[in-house]
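For reference, the chain that follows is the form predicted alone, supplied as structure tokens.
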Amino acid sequence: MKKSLTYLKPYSKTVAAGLVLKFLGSVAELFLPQLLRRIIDDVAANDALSMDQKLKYTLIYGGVMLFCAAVALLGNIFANRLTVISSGKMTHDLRYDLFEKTSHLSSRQVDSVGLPSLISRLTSDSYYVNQMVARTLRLGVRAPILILGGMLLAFLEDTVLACVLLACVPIVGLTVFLITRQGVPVYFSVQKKQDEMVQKIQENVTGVKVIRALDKSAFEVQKFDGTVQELAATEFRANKIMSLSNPLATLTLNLGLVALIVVGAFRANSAGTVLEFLQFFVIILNALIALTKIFVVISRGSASAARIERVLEMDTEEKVLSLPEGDKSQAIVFENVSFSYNGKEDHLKDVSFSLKRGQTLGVIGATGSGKSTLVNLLLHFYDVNAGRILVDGKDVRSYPSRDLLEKFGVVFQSDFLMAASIRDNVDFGRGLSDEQLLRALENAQATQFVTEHGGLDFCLTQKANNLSGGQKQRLLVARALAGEPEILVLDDCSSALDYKTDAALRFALKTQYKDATKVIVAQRVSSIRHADLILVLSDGKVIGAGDHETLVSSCEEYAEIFKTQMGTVEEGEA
């Protein structure tokens, strides 16, 4: 937690402001007491003051009660103020730099951590935080000054009323430490099933199409249903033993209050020093109670806060190693490349090609053969367990990341397009022409769809669900395309286009980007076929290269697919 503290520290001046005026309200109310047994001892009590006098001093101790009263509420009020000011900027800076971070995630860490925990880092646990760091702020400095306050005025007025005030504090606080210690790991198990019931939602949102189309909405709510029954119980028991610290502080407190009557009425010489005392009593039991809500507060603050450190703790410093080079004139060089997502099995093993300069690759194969996994490495978004792949002559992993990524225009399977305007999409960013945005709107077979919308300025909903299948795969097409690339890399990024299209987008990337190196992965034979070299995946393994009239007489499975997609199949075969 003391990490995310320091995120205070540019705050401080305004900490520091709302410290001091919380200080002053909170002695302003310590006044009261005393300046009330004033009226009733000293002015109300004494027979010696005529009754015009006992109203003069009542008017003036009444009118300083009053004072304190308004500097109490006042200094409350703007120190208040001044937390939430503080609180609130902090927690942006602290969002700020977990957004940045997980930005800077590689993908093994992503992997590690996993997607629903890192949004529920983001949302969840930094609302946690921020209600910790308030809440301690407004009620933590003002209920320890009221308790040792009190307890002071207390003992300099009567020892022995103060001593049956002290004899509760140790007892509240031993149950509120306790009671602490059951409650903060409790909380870490109510933020992974937070992580899960987050999970759930990401996937039913992802894929409510298909789960409308198999008419199974109320089969996945029944499964929601469950994970956020196993989220209330787990919330239910932390809420359990978080509450009981509550019921047992006003317990002690009142049964201390009922001592003090008793000792009170033996001991007390006036009136007013009882009232005093009990004035003393309600100040005490309602900072200890502050306590004990702010613990409650602190428990789930520190375990979010402990779940966010975790991530801004990782290391995400880019390595860039000093590696032998290879053959320069070769654009992307894979030498006996073996990788594995676990550890334990080959997602791919001992896959080595060359290409060079202007020369298309395809890879085919059959769902999970490895097909994105060779994406993911080019991209160099993990490093290889063996081998070495390089780009241009240099190990990957020679490159920093953002030279490296330069040089590569990408679609990716799972895409994604904001709700913003066609240029917002296209350009995403990079400041470029609307000359080189409508140039790669045209190449990718988007330009009619584009100007039937209203042009660049057309603005996509969320998801891009105002768009076809086929309409958005061309625009994520010509996002790739827009920065000139000297490697494009399109993953299944065709399978939503009729053929006609398909074979239009093709002749584009072949005349129009004749020297960017190309890296197509498809289902598609018709996708691949002209391709210089042709790679045939199947469990994390090459069966098959060559170009297309090499694969057909050589490689079985490329021919089988072959023949079922371009409706060669013998009767019977199918």
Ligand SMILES: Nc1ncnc2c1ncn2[C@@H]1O[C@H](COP(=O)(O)OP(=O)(O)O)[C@@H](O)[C@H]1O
The other form holds:
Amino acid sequence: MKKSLTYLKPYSKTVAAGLVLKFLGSVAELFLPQLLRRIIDDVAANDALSMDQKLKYTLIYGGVMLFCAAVALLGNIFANRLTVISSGKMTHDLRYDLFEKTSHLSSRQVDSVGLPSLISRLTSDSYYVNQMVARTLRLGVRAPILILGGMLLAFLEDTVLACVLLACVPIVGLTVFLITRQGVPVYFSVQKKQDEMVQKIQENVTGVKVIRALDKSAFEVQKFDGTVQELAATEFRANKIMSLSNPLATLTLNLGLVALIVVGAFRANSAGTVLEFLQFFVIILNALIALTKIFVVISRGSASAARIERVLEMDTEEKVLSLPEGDKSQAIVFENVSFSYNGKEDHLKDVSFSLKRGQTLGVIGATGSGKSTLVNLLLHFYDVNAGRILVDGKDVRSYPSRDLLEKFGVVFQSDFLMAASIRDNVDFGRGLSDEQLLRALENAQATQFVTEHGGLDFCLTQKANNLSGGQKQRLLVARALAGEPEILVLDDCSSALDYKTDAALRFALKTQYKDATKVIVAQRVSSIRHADLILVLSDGKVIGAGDHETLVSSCEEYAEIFKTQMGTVEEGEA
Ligand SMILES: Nc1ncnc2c1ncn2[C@@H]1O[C@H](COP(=O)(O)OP(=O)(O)O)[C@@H](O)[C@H]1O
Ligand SMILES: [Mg+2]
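Return the form predicted together with the ligand of this protein as a structure block, the form predicted alone having already been given.
Every component of the complex follows; first up is the chain already shown.
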């Protein structure tokens, strides 16, 4: 939690000003009971005063009371404003750093935390930290001052009555504290159940089409109902425990009040004094209850702070190694590369190949065979476990990541488009000219539909839902082409294109981007059959390598895929 709290430092002046105002407000509030006693005992019940004098003094004391009440109120209001400002700014900074850190995490680090968890750290966890800081600043000073100041004034006033007060305070405090301590863990499980519910909602909303298409709506609703019922039951349990605290506190409070009156009557204390103590009592006990509520917010907030700090403390320092160089005449070399995501099974095993500048590599294989993994390694998103990968003769681990990635234009398998104009999506903040953008769109076979939609300024909706799958893929290809990359990587990005467009795209790549080295991952033989080298992957292993003709005669699996797809290919290309 320490690290999160240092985020308050830049706002220490605002925090301090808030606390001073809180202090003044609380002290002013503590004067009220005494003033009340004076009006009753020294003015109303004082027979030595004439009616006029009584009226005069009542007005004076009343005025002072009003003034104190105003100071208490205004002090509190302004202090709370300052609190909101400092805790808000602090949360902003914390979120900013967390977001920045998140965007620099390595793929392995993201895997280790999990994407949904990273999102909830950025959203709900930072909110809980904000609540913790805001509440503590609001009540953390006020409540102790009211309790301690109240007790002090009470003792100065009447020791015996103060002792009655002192006896009640621990009883109420302990009751509320014990109940809260029981309730807090249950609240934590409420939070966990809420996470589960949000995840279910996310899955269902994202997969709504699939669920409908498979007629699984009723099943999913039932599952969701189960989750919601569990959440409701846990919440009920938490609230049942917590709801005990108010009636119990009120009961102790009332018993304490009775005790005060009885003791006051026995000792023949003045009416004013008894009333004064009753007020002290209410002020002190309310502060006590508030204090125990902070306990809940703090325990929740510190758990969230720990989750956030775990990410903030991750080491994102880039490690650039100096490693021996290899054959500079080759654009891409994989030398006996093996890799595992989890350290248990190999997701790529002993993969070797090399590719000259301007050549095309085709990668084909069943889903899960390691095609995207090969791309991830080439871009150095993960470190290899064995072997090495060279780009232009240099090990990918010896490049600063910016220098390596600059060489690439990539379309990932499940790539995304932003809710922004076509221009922004293809340019992606690189400041390219319209000419460059239009050339990329032309070669990506996107010109026609872009023109039909009104040109570069046409705005996409979220997830580009106002475009077809094939149109999205073409925009993504245009984005990869627009930077005129040395190496172009297309991971399964022609699956939604019709054969004619796919063929036109391949032709454009071959003629317009002659110098670029190309890595094309595809499901269809037709997309890669003209590649200089084709790798057939199965379970992370290369089970066939060579050009199309070689593979048809030498690799059974490849020949099989080719045979089953041939009919459609010829129809499509005819
Ligand atoms: N981030 C990851 N963490 C753990 N396993 C992964 C991860 N990404 C992919 N895998 C696993 O690696 C294998 C190969 O995946 P992938 O390269 O995406 O296959 P392909 O692109 O050929 O469909 C699969 O078994 C997949 O479950
Ligand atoms: Mg893939």
